[in-house]
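To begin, one chain is listed below as structure tokens, in the form predicted alone.
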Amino acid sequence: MNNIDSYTHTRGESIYLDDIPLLQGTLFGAVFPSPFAHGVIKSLDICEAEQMPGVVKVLTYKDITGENQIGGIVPDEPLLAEDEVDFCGMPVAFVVAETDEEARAAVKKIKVEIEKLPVITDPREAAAKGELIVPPRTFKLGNIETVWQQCKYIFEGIAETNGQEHLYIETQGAYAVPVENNAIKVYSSTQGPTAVQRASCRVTGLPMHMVEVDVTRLGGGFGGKEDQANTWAALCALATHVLRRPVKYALSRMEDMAMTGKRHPYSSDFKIGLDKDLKMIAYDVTFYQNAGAAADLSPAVMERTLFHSTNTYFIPNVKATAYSCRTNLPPNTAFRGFGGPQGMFVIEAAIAKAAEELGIDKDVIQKRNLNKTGDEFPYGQKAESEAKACWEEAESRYGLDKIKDEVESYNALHKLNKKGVAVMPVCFGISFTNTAMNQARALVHVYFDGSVSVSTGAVEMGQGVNTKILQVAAEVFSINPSRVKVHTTNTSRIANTSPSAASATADLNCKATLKACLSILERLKKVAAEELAVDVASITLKDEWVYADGERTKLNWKTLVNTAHLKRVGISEHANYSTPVIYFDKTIEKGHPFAYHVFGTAITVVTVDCLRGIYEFEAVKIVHDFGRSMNTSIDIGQIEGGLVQGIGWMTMEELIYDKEGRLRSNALSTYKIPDIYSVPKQIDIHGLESQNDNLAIFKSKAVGEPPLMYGIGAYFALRNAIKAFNPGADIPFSAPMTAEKTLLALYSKTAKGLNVVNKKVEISVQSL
């Protein structure tokens, strides 16, 4: 079934944040930002920006009728600054005009003066220092302390990973309206309905049930605004609340990169042991994650790090700990992976070392290591594992030792452009950590004509949720798909959602839709064997028609829906879904916290100049885990978007904050994302083919999260063709690997054999 909403995206009519239409009244907001990254406020002057043409209002922290705070897990960010700035783009004040370059002329006039205090960006100055968000948390698995004596091989090494900013196409925004009796209703753009209903309420002061929020989709939000839209929607909500007249705030591109958080920058240790035949017998880990100012949803990608801090491999004996760490960078945020690619890397790194000082390709290492069906994660949990499954259909499908001699025959044939090859393996566990957030509702509506209205509390944001949402109804009912409608996401209609994150939302949106129609189905049935005077078990529904026992009845799906509303039978249903089986005790760091994992492997194939340091991917070839994919296009388009976000993470997308905690790359001029010349050149895709049960929908396994991973391959292999230049070259583990670090690499040591090389490189430079 096509994507439903691709022909209103197509004709420019698919409703976003700013095509709902303005009532009459409606002002907007801009933010006053604090200019420095950390100090004490002395004074704030707004007067001048109050006497601004038409400036209504500037909000300050005074001016919040409920807690300037809004903070989820940990209650340490307040809405407006108070006293002090902890970051360069905090909102301090909030001001409201009739049009938006009032407001955003109003704001050029407010004047601060902020007693500047030391400044920390480097999470391992922060946890030196004790600025840590959390206590630390440790995984443990076997006797880490013990087992050294038994390894053969003992390597060391620190590697880094930066962040990465979401880049969504639609900037964070929202639109307050005042409705009767006090109420609000929020339009915003945001992955988590529920959390921005709860931080309006929190700043306004008002209970849950007088703030409606309303989501109709979003122009992408990849973890961006699955915490970081509470902000501008608090705004919002406050000012109209306080003012009773409608307002909006959309952010400009260069306000949303210099105010919101990125992907969690992390600075990690690993010290990684083998035995005699290069089995994974010890694993140390420490992770440095740069939270930035405060603590939004770091926990708890902090934690997914910890979870998935061994990848796809089984290692008998392993500590990893966690350091979530106060810096005074604008607070980092949920990013697609979640923090488990950064663990990901660091244990890739750590076996891309010990290939390197042995003298093996990495893959050796790999292949010898990954998990099997039984094996014990660190968090407890047994694999139900495809690792095996995935490498060896990759292996083979796309004749993995073929593209290692071919790349090969190219190096030794070309002397200033190499080949590189990586193979990545991707373990992903599917659920929320936090174990209460597993749960979603459904309503579902049968009309008179036989239509069907379906609300979830899932976002669709282009990952294609609510066609998967529509193609269960249409299933359980066995009815024309045109029959049905997904409608938007409301507070009011589907309340305490989670977010729309975690590659859960399918799962459990989907779940919840089937428990709901299988209800109304199974009364349908009934109604249907009272008319036929038959045994309600003979009955199914297929193509609109009722059937017993097999044969074609005079009962129709039209004809059954108005017989049952005569017969006063409820065709409609609330239905509430929990994952099952799910837990985990954080008092013992173990438990079972996935529904399941999703597997694959990837090869990935890379080009690089090594007289200019830049380079083409030329291929990527991945077997992915999907389960029993209920949209294959859909799951594909997931699978090569994710991939090239992986790509640009591990490659071009080089964020860079100063000393003094300023964006630097602030602007799509400096900072770079892969466009249609970027991106491999084939990417070749396979299903696992697997009859093996899991908890997915229909069985279909989630593809939201996990194929970002195999992006981290695109650094390996550039690793190895920079090793096939130069042998001795010093390669810092430090992802992005851009054209400037590659270029640095290339020439950053001269070993053995290459006096020839480098002296005709000096050469084609002079001419050049």
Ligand code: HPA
Given for the second form:
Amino acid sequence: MNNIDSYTHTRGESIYLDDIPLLQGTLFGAVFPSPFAHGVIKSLDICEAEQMPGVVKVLTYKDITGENQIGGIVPDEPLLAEDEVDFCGMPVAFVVAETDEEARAAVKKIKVEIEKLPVITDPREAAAKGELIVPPRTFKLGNIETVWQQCKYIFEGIAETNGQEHLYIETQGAYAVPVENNAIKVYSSTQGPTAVQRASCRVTGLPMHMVEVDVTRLGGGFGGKEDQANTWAALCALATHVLRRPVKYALSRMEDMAMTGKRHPYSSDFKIGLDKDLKMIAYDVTFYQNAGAAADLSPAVMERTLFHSTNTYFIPNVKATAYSCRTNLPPNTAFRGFGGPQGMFVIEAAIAKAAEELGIDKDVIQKRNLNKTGDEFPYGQKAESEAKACWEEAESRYGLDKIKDEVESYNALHKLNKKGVAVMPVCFGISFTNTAMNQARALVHVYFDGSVSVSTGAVEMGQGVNTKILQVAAEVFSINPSRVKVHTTNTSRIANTSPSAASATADLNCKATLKACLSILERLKKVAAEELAVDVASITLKDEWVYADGERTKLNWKTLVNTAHLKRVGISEHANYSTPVIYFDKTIEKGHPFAYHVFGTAITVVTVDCLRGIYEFEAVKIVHDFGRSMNTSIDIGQIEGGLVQGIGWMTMEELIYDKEGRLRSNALSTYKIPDIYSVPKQIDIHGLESQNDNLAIFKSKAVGEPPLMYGIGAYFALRNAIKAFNPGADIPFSAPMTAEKTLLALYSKTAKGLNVVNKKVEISVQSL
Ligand code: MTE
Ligand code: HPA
Ligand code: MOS
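Since we've got the form predicted alone here, give me the form predicted together with the ligand too.
Let us now look at the entire complex, which starts with that chain.
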């Protein structure tokens, strides 16, 4: 089944926030952002702005009728600055005017006097100064202290990944409308309608039943609208509450890039120990997460970094520690993978370091250490592993040895062009790591004309969740999909929603839909049995007809639901689903946090032009663990999109903040993302269809985030190509590997000495 949005998307008819027809009297907002990253506000002059044409009001923190607080996990984030600013772009005032242009013109007339304070942009500096968002956490397995003596090889190093701009096509925005009796309706481009509702209530002081949030769809979220849609929605809601007029604010691209947080940059220390058989037996890692100026989702992101610190490998002795460091950057936030990619990059760097120092191929170590079913993760859960199955399928299907041979002969023949190949296995846990968030609700109405409406807490952001929800209803009732409509996500229809995130949206909301539909189906079958005077167990519904004992009867779907209604049998249902089995005990950092894991393996081949430092990805060949995909075209789209987004993060997307905490890569002229010319020339995707049982909807495993991490292979393929040109190249483990960094590495001096702590390298490639 095609994505149900494809028709209106391609015709430009889909409704986004900016397509909502405006009510008469709608006002427009614009934020005055802090020009400095850290300082004390000495004075704020809004007089001239207030006199500007069309301006209705300039709101500051003094106008907040509730609490000046939008922090979700930690209450450390004011909606509008009071006497201090903590990052460049921090909202200080909100101008509301008759038109968009007038609001933005008035913003320019606001004057602020700020006494500057020292600016921290580096997470290690923040940690050294004790600037932590939450106390550090450590995950442990085995005994790291005693095992180092047993290691034949020990390697240490530093690995760094930069942040990433979400660059959803639709920028952030909201539209608040006053409704009678002081209530408000908020349209928001958010992954978290309830988060927007909560923030709007907090700042206005209204109870939650007075604020209704409605979301049609997003032009992309990628995590950037899990928490950070709250600010604009709360500002609009506040203005509407104060002025009793509709207020809209949609950010321009540059406002969005400058004011919102991004993927967290990380700087990490690793130490890895291997035995004589190249089994990784000890891993010690410390992560310094650059959280930005407020907590936002950083503690949860940090937690997922710890969960994925060993990626898909079994290492019996692990100590992983993470620090969430407060800096003067915009608060960093969720981004596809949610800290997992940052954790995985470090273990891959550690393995690369070991391989390079030992003079062997990285995939030799990777393959030997893949986890298998029953192996324990550092957080206590036992793997149900498809790691080897994916690896071996990729190896044989795509001919890994042959690819490596071809790369080698190409490199022997070519002096100024070099190819590199890398294998990237991925293991990603599915569920919110915060167990309580793994719940969802669905409201299903069957109308007496036979049509069906479904509402859930799921937000459609391009990932195709609405299509999957529709498939569930059509399948349970065995009716034509055209009879089903999935409605907007609305907090009055579905309450207390978890954000659409953690790749768990389809599982959670489809399962709630399944439950609701099954309850209605049970009642319908009873009605059919009565009408036909047969046993209810003999009734089935197939292709819009009622069957009794396998025989088609006179009842069809339409007559059945109409009969049920006339008999006063309820044909609506509200159902609740919460993931079974999962739990996590933070006091011991052990549990079973994930419903299941998603596995996969990608082989990446790159060609580097060694004169210019530019490169092209020839191919990425993937074996992906779908479970049993319920919609292959959507799932393949997710893999392609995730992969390319991951490659962008690893290669060309270079976020630059200067020492003053100002974003320099603040437009698409200075921040490069992959375009159609930079995607791999060939992307092969093969689904590993495992028969194993799992908790996914119809056994169709979650697919939203895991493929992003295939992109990590791009960095290591590039690294290998550079080493083919300059074997001694001193290449820091620092992503993104831009063309500039590639050029520098190609002509870098040989790394000084080997950093082998335990100098007993006597391994030969042949003996492996
Ligand atoms: N795909 C599209 N087209 N647009 C998006 O914003 N977000 C990603 C992923 N795929 C995203 C996307 C992220 S960060 C997540 S968590 C999942 O989709 C969320 O949807 P799911 O839970 O239904 O997989
Ligand atoms: N993943 C994504 N988003 C989240 C999570 C998570 O585990 N926890 C809270 N928000
Ligand atoms: Mo995705 S980062 O969990 O929104």
